[in-house]
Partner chain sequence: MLFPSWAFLLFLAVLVPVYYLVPKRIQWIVLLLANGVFVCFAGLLGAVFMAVTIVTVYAASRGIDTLFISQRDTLAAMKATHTKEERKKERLRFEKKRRGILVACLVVNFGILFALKYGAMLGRLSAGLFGTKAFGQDLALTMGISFYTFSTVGYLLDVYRETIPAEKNPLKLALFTSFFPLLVQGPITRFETAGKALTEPHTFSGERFLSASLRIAWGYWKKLIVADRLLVAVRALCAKPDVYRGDFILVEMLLYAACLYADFTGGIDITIGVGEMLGVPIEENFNRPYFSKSISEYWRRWHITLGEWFKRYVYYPLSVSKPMRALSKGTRRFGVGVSRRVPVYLATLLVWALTGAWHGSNLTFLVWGLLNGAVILLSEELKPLYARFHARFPRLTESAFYRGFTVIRTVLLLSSLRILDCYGTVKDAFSSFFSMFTTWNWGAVFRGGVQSLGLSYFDYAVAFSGVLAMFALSMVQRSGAIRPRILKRGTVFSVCVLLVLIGTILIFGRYGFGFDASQFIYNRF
Amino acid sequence: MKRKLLIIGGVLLACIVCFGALWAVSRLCAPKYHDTLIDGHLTGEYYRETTDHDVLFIGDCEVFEHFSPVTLYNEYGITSYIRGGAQQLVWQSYYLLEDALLTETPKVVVYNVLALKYGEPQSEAYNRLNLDGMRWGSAKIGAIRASMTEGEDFMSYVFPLLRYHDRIASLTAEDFTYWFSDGDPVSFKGYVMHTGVDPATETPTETYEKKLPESSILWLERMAALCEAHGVSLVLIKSPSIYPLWHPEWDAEIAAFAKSHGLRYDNMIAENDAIGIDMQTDTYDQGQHLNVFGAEKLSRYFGAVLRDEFGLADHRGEAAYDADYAALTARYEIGKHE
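Atomic model of the given sequence only [the form predicted on its own]:
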């Protein structure tokens, strides 16, 4: 009997050692997204949060580079987080929201509508940036299944070594530095700061479908229903930019959708003057995205909308939030002036 127990114990120990080694090698080979290509670090950073948020932003780079949670708090006391990602597709936004609602219930969810122009999965690389950092659960499983492009394998998301094993020959110092640690945050509650200035030149032209994909609108329907089920106000926005283009037909379609569902929709391209955006000084890449100066202007403008239209509380003076945002602001100001 004793011999049998020893054998069983030895087998279990061997399994544990093998699993541990597989996990360690898998983590070493997986991209770290910390010092380079930091967009892939954003999804996982959300799980470090210790306070709730009255506002959650979801969507693509037009949220994570255009809105400053630091400004929203310091100007209005609004607590917020940006669950954004590079080319975050609408079904990915849906599942990231579903995941967030497992642990908190914001007053308002703000969704940027640009990605609605995509009705099908686009790129494994962008899938990985958005999904690798998600915690495991039904939301991540749903997001992966909805996002996989032709040739992708679900099990490679479960066991990243299946996808990244070839990186063993090209590991960098970043891989070893963050092998067992996620390192310091790369964002400011999901906001990615850019301080450079590269003025807009001219608006390009492009051919496009006059109607947004039906599949995208169906996912937007699901998002609206999810928010309604949780008592959350959904706000649709088109963040200010020159390119990629947001066409009049798409704008009219989303305006009609918002009206039929009782939602607020703000096309902020049309509100540039009111916001004070100047694409000669407030963009770091010729009008595609805002730099920190443009993001602060937009956040001051939209923060007043959130406060006045949705009656959001001013949390300044509450010890937990003040301590959290004081530390964040100090790091933010250093980044802004580097």
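These numbers come from a predicted model, not from an experiment. Under this definition, the rigid core comprises the largest set of C-alpha atoms superposing within 1.5 Å between the forms. Residue numbers count along the first chain shown, from 1. Compared with the form predicted in complex with its partner chain:
- After superposing the rigid core, the Cα of residue 317 is displaced by less than 2 Å between these two forms.
- Residue 330: CA moves less than 2 Å between these two forms after rigid-core fitting.
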Second form
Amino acid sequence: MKRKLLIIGGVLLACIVCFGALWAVSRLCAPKYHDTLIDGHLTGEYYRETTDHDVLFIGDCEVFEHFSPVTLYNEYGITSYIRGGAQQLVWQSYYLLEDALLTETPKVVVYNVLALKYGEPQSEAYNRLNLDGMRWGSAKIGAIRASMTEGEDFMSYVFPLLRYHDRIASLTAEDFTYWFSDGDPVSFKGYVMHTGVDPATETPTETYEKKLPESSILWLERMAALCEAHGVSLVLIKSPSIYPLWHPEWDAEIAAFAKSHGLRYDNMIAENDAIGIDMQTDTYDQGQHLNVFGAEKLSRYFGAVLRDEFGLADHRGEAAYDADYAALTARYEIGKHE
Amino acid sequence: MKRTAILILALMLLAALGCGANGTDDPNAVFIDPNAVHGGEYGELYFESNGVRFGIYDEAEAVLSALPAYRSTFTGKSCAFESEDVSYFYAGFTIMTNEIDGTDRITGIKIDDDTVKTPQGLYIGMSAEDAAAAFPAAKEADWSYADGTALLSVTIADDVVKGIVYTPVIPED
Amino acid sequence: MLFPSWAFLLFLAVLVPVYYLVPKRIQWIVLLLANGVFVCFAGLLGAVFMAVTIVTVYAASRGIDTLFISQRDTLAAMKATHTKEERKKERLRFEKKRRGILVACLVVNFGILFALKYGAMLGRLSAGLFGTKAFGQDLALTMGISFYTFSTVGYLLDVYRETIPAEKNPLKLALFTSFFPLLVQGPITRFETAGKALTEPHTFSGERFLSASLRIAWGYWKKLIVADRLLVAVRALCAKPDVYRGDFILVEMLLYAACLYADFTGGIDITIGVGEMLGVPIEENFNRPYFSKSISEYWRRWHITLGEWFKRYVYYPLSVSKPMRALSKGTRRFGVGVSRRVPVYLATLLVWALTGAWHGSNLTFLVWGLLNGAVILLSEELKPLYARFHARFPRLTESAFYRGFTVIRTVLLLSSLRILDCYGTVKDAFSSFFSMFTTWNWGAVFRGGVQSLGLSYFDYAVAFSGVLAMFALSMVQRSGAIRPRILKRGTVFSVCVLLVLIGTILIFGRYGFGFDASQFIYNRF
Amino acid sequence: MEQLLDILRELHPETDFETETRLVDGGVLASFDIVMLITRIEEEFDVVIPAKDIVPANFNSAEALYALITRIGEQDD
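Would you mind giving the form predicted in complex with its partner chain, to go alongside the form predicted on its own above?
Full assembly next; the chain just shown is listed first.
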């Protein structure tokens, strides 16, 4: 009998050692998104938050590079976070919102409508960037199933080693430094700062479909219903980049949608006189994305709008928030003057 | 590669293998990768301006320096990645380039207005029947006509040509 | 449903426990249901064709069996009353009837096989197919039709020859035909061995389960680490015969030899491992073929079950058949040497033509088969010359160097013939092969050539070490199988070996989406 | 029996057919040789060996082969 126990013990030990080794190799091979492709780091950083947020921004790079939670707090005491991702598709935004609503209930959710022009899954690389960092749960499962392109396999999301094992031949220093630690955040509560300046000149034209894809509108409907169910006000915006183009027909379609659902819709390109963004100084890539100066201008403008329209509380003075945002502001200032 | 002497009859096949080759190729020539991308294979789908003829996958630098100065440029940034495609704006058309295997190559030519014509005589704003008469082969291919490495896409709305663009043919292997 | 897929692993993970938990009596029924699920999953049309084969063969075999019995009874009854002549006439009448049933059944089954195979060829003008691997995928619709048709027809021929009694229960025959691991890459089993074992009750044994798992893991190891990796380079080489010429062909031959060996033996290891896990012995299909010293010896150690099948049911019957014997007598005029060789030559070439045609519908396979046959006949003819050579240099021919040389010669010879697998047309195959002797571009192969095949140096290093591991294992196997030795050193050690195999497959296997940074070209058109 | 041994020695002079009992399994007689052997036996013994009897058991040793030939011989009486 003793021999049998020894065997079972030995086998169990072998299995544990093997799975441990595979787990370690899996972590080593998975891309770290810390020094390169940092957009992949954003989804995971949300779970480090210690304070809740009255405003949640969700959308693609036109959101996580255009609004600065530091400015919103220091100017208006508005607590906010940006759950954005590279080319984050509408259903990914929906599921990220659903995931956030599990642990907090914001007053306002701001969604950038540009990604509505993509009706079906686009690229496996973007899927991995946006979804790998997500917390496991029904939201993540839903997001994966809705985003998978042809040839992708659900198991490779459950066991990242199945997807990234090839990388064992192309590891970089970054993979080893962040092997077992996630490293410090790459964003400021989801905001990715760019300090460069590259004035806008001329943007290409393109032929386009008059109507936004049917599937995107369906997902927008579901997002509106989700917000209503949680008593959250949904605000639709079109962030003020001048490229990719946001065509008039699309703008009218979203305006009609907002009207019929009683939602506020801001086309910030049209409202630019009030915002005051100058595409000669406030962009780092010829008008596609704002740099930190543009983002602060936009945050100052939109903070006032949100405070007045939705009566957001001014949390400045409350110890927990002050401590959190003070640390954030310190890091923010260093980044701004680098 | 010297091979040992082999029993001729019994090893008929191997004997043939062993007799070595009379070198016809230069032994230290670097091998050109047949799958690599290179210009000049766009057949009749090229574009011409100021006497300069160019097409898909041509080297960008050569074409840009041959053409008169462009009006301005625009660098398209993808959301997360460093890969950049640059648009060069000219009078009536735009050239798009992308870096492929270390060299910038032309990956798109777009006709912007009716001030320029394609070698086959297509221009923005012409009627659909005139376009069909000018380039019947493209009409048959439902205005998505491929030739070599280039694909011509013509957008027609309410019987008028609205858009003309040359792009690389995406190989489906 | 090919082996490297979650579906297959899940299928196994469910089947094995259920198989050993149900009462012994109905174990084979559970297996039959599992086979049904597997076949239908692969394609309903395939299930229909298989059903036709099972029904026709079952009916024919029972028909033949009853004829045998009635023949014995009538002859016994006639023994007292009729002359020898009349009894002989009666026996011939029964024989004619049995042959009628047999031929009808053969026509139906081989008709289906021919229609599906050559129908596909007529419909397809694409580039060359690869040996058995592409062949398997090509007919995914009719999963493994060539394998189960041959093994089921083999059963019918055994019944016709009275070597085994016909199976009374049609479900048991269906179980034999549709046994799922055999449907992917064979081998072609015999009813005496697999058929019986499938229906016997099996008790679970930990050691056999572990031994089977080791074999399955080793099969996946060869397939995913070596075969699927080298296949990328082989495909690139074969896709452009006009660019990859000269010494590239030698590289192609060697890569393809390793790739096909790893893929085919890997698949068979998985099949035999699964059979072993269910307690069903399946014939070995390989016996370290690359150590053969002659081509005929090679074909007794590579794809053994196919060779056995053709020898047993085509080669021997053909060479002793009446027309062949008449032909042999007819050519006696040209001398005894010729008349004795005629049946053998004709039978060999025909069998090899059929073997080629079995592998694929493209003309290149037929030529491959005939060439194989021709080389075998040639080496037989040269036997006296060999003997004289051995006599004059006994010391040389006994030396290890000469034995090593014959092994390398055989491998190169077979690899040369195998080039026909790679190309779509015979012309391409031959022009590529002979370009090896006219073009000298060994420098180009290593300066850019090898890198343009879609594999990085890391891939080549992994594939090469994989081939080394396979070679080392073959050397160890010379002194007996390796798995009993692993098991002898205890369960824990065996589990460790198993886990190491699984770990290396997960890390170094060539599967899934490659992380390819260059694919992120931002394309806005 | 002697006649049979002569035929066998003609095919493979170097094998000792009296004692050898694994002619087929041991790889001495290849399928090629077996067919040649059968045609020779049919010439010498005027006997027709049906395909179903061409199995390793009957060809593994000279005795087994001789037993097969005699058995087929009596069958036709």
